[in-house]
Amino acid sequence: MPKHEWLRERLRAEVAELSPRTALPTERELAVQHGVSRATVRQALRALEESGAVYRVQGAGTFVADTTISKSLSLTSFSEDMDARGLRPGSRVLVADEVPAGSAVAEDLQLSPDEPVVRLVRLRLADNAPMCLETVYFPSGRVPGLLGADLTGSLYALLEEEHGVRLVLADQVVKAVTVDGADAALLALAPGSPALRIHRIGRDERGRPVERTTSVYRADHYDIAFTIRRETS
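Let's have the structure for this sequence by itself, in the form predicted on its own.
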């Protein structure tokens, strides 16, 4: 293995143990520590920067980057997203009850306003760190007994395994917002911090809406990546 590749992997392992925004030793110090040239250090750091593991500030040095979860446009659950990136998903259930749908939820789920819906509010965690504040509504008739289940894991898996409900399609809107008050505190953010709010209506194989979810993600740890294609005439 070339020295710069060996050093890159060595430094990657070291960076993984450090907190975001921690300063790394200087190029000279790294060269002495690892017995390599400064050119080798620069090559290894450049590769780490390109992969998003570190970032450089001109005149200040190299720092550990924040972990960012990049979401594709596939319909996947939060748990599936975290598992795919080697992070441990978790949840803290804040609200779990049954309430009348009300006008907004009823419209999205094609119900009457007085029909009951299951409401879940959960703080979603990645390796025990707050990532997302999630509010979900399901038509009560589609998920009998859901409130008695373990609601800390993947709801998509629970719906399919216990209720025979499989979500295959979703309409989704993403909006840039700021968070304040209790939401900011739950997400461990300063008031006024940026966030991404994702509103989703999930549908089953027959196109019926069975899930209404509003998720507020930390913008410093989460983004959405997709490929677009220019149509040819």
The other form holds:
Protein chains: 2
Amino acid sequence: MPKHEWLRERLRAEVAELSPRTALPTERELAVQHGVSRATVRQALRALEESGAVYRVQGAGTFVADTTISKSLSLTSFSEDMDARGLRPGSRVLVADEVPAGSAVAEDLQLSPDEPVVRLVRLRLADNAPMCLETVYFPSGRVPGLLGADLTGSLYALLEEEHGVRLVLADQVVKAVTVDGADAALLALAPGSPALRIHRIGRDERGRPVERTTSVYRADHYDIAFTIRRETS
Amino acid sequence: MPKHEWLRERLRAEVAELSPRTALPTERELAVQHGVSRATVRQALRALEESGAVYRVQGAGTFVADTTISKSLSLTSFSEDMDARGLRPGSRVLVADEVPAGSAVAEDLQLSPDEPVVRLVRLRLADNAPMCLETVYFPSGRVPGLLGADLTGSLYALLEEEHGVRLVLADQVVKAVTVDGADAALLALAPGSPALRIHRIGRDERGRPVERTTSVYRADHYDIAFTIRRETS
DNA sequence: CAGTGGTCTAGACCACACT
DNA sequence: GTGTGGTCTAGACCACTGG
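The form predicted on its own done, now the form predicted in complex with the DNA:
Next comes the full complex, and the chain you just saw is listed first.
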């Protein structure tokens, strides 16, 4: 483990025990205390600042931040998301097949409309209650044999372990909708109930699209909480 | 202007002209070319990587990223948000007064329930059409004289210029709702229409809460688009 | 294997905050 | 003024990619 990571985690633990607005030792002191250079200290502190654990004031010092939600929005699978909320994730696979991409999917995944894609429609459960209706498309070429695997769990783990596909980036669009008809019935909602629709294009480390997901979440049991920062102008 | 910022903007402009996956010069070459040290080059490249303009592969090089939406979600005012969408922002002030905080507002702003807060309810317009219904609370002590100012424009600019309050951080919760009654009428929507409710606690550079806003956006004309990253594990 | 980005060092000077 | 974080340098070694 690199020194800056080690130091970051060590400081993160120490900072968690301190009161907000307490001053940390100076960067030069931390460098001496932990036997590293000041540049390494700064790399560790930069990460803590980005994660909202501390703030820095030029000329004054580094201080413990006020307690906040401070979950920056990060790319997670449904399973991970539910785990973080203390709910047990589950799945009911409604559709699992291979179809031509079609124009909309092809555009999102940067394919030709007649190229094959794996389609997966799942009802996602939290503590056995319907939470989200999810439709996922993958380029067939990136996930050979996927349809033969167990599709009830986390696809992200499956993608990484079985197909060497790491999702590291995603473009998302969040919108409010109302659900009707079959969707409402599947989600155990009255027609006209509000829901969050999240459209996502997941990408690998090189920015190539590898996943296109549309999720519809029950509004009564789901919201999105996160911390945002102002652009440094 | 620091060298790393100058270099970052210079590289950002150059990168914009190149095709995705084109390799940039090596860090050592860039250092020589621009007469700076490699550490400075790395600081500039790190910023470009964070903003999604390039990606780096250890052992291979630095490359131009695929074109994506790549707007990381950042803290913006309604006015700035509409400007970015090419719409002309406007306001109709419905309420502007001072009231006791009450328990809910007091908790969010870390005040006592009987401390005074400035309350502002505004119908926000985009190209003169209703877009969003917004209720804002400020601790009165942080914004003396605010009620006497022009409240139809950007509050963020007003806060910074008149009161030295810089919002740099916000905790947000996004939820889907349906609107009814007076809210629906104000937004020119049929009762039962979907809407995005955004609850925000804005904070200054030290993490102290200075603003509490609840906004209800018309779903038919508003969504949230942004790019997220996977936590580096 | 050569070359890349990732890490780390020891030092210097600057801009800013506080006293 | 003194001390802080912010910037910058020149150099070194490591881990990884790719021919």
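Rigid core here is just the name for the largest C-alpha set that superposes within 1.5 Å across the two forms. Here the structure is a predicted model, which means the values were calculated and not measured. Residue numbers count along the first chain shown, from 1.
With the core held fixed between these two forms, Val216 has its Cα displaced by under 2 Å. Note on Leu18: its Cα is shifted 36.4 Å between these two forms, core used for superposition.
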